[in-house]
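Only one chain is given next, in structure tokens, and it is the form predicted alone.
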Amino acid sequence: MKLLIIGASGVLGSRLCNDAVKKKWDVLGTYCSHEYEGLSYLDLRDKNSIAEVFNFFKPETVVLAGGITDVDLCESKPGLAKEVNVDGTFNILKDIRSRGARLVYVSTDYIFDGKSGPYGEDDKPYPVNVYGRTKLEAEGLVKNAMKDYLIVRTAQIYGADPLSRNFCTKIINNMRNNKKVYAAEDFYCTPTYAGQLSASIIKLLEEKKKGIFNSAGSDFINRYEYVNKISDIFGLHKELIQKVKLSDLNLKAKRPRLSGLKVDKLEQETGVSVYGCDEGLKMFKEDIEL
């Protein structure tokens, strides 16, 4: 399989780059604000850049996993978000649709309200800040460019990340420099391990399998406690952890507050094994310690 990645330099993209050349598939990443040596440029507002790396690697299937992920910038500058996250999926569809190849599309508990989470594949989007409506639009145009998509929905995404994007990461750091971290008892989420979701993507590949799936973990548990997981796995001092509530944080866009995702339809239409997580998290410290 000819496999494109955009959006290689992140969390979810470069796990998947390493497992994808582990099946010996032919993998190509992508990188847009962060230059890694072995990815090609590619900026999902330049067309150029796009057909210049459509035009060379000639993929099968493209895995769109790039974009704004920073909700309180997409908040602070919604222009810029729908460019990316919108005008930019717009933009490689046209390209996808030209050339005959399939695409995965990674998506969002943030398309939800959470007012009712964890969410499944057939309940109704509601967004509630501008991530999530830019993440929403963009599935709108998936469904309707193309016949044969698959798009993969996930929450709180943990792992190996050099730049120290995700939020797990950061309490890592945050608590190994003895800074207090704060983290909220009434917001909640289903953490999902990256190389979790990088086994879903592929094994749903292999089955060619084509719609909507959620892949996330399996403990639908709030941060306060999430916190105390990685604190306890990392062997960081409690004493930093401030339990608050969501709305202490004055965070600039609103958060869907019982968010995350439910995972049947994932497990039973491909026996892929979901990690609560105790054992994601045991399994993300092994990989950075190698």
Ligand SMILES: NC(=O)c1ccc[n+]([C@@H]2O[C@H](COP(=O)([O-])OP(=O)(O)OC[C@H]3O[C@@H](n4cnc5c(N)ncnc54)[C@H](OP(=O)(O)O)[C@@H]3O)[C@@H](O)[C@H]2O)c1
Contents of the next structure:
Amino acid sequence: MKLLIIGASGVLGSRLCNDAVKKKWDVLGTYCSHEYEGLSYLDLRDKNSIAEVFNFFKPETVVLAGGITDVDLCESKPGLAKEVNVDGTFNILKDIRSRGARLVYVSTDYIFDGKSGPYGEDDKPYPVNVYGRTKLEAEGLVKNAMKDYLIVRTAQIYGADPLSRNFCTKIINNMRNNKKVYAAEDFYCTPTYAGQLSASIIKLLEEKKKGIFNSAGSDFINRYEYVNKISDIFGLHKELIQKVKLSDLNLKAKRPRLSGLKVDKLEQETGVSVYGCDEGLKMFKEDIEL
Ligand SMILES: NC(=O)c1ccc[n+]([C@@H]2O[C@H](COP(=O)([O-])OP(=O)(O)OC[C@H]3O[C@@H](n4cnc5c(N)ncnc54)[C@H](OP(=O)(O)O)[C@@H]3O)[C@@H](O)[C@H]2O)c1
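Show the same protein again, this time as the form predicted in complex with the ligand rather than the form predicted alone.
The next block holds the full complex; its first chain is the one shown before.
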């Protein structure tokens, strides 16, 4: 399998890169602004950089795990969010189609409005922020352009993250530095261990699955419960955790309050094991302590 991973300097992409290499697949990963040894440069906004990577590597399968993932940044810079997440997806579709390659597009539970999560694959999307709208628009482009597309939706990823971009890593770093952390008791999700997500993408590829699959953790919990679990597993001081309401956080982008994803389809059709936070956070801790 010749696998190109766009966004291999990110949390999911870097994990998937390592896991696919362990399977002896021929893998090339890309970075955009954070260079890592062994990764090639690709900016989804730059058609020349896309052509260069595709012509050099000639991928059979492409996983698009890159883009602007900072929800508040998308809200303050909607032009940038569209340029990368929507136009960037469009930019790779031509090369993928002309080579007859497969595409795995990684999407999000933020395409839903958060009134009645966790969501199944067939629930009706209705994004409430710019990030969610760009991801839904990109899903639409993928569906229109490809017959055998695979869209893998996920939620609240945690995993090894040297740049401290994801929520879980920020919480750990802040608490280790004795800073208070604020956790909303009315904001629910299904946190997802990057190792489980990566394993499920590999399984879906091996089984040549098509269509939409959710891959997320099995716990539907609020941020206050989640931060307490992080604190338990990482041995952090709980007095630093401040229970708040989502509205107290004054976040730039509106959040889907009852978000998260159901994973029955993934479990039934692939037999992938789905973990809760206790198990996933323990594995994450082992990963970063190796
Ligand atoms: N994080 C979550 O909780 C979450 C939840 C649901 C769905 N998702 C989806 O899951 C996927 C992976 O998320 P993640 O958290 O692993 O991402 P991440 O850690 O934030 O990393 C983002 C990746 O995208 C790359 N990237 C950014 N701008 C780019 C551009 N213009 N061209 C090409 N690559 C670019 C980054 O490269 P550089 O760093 O080198 O610039 C990095 O490799 C994304 O599609 C995201 O929408 C994430």
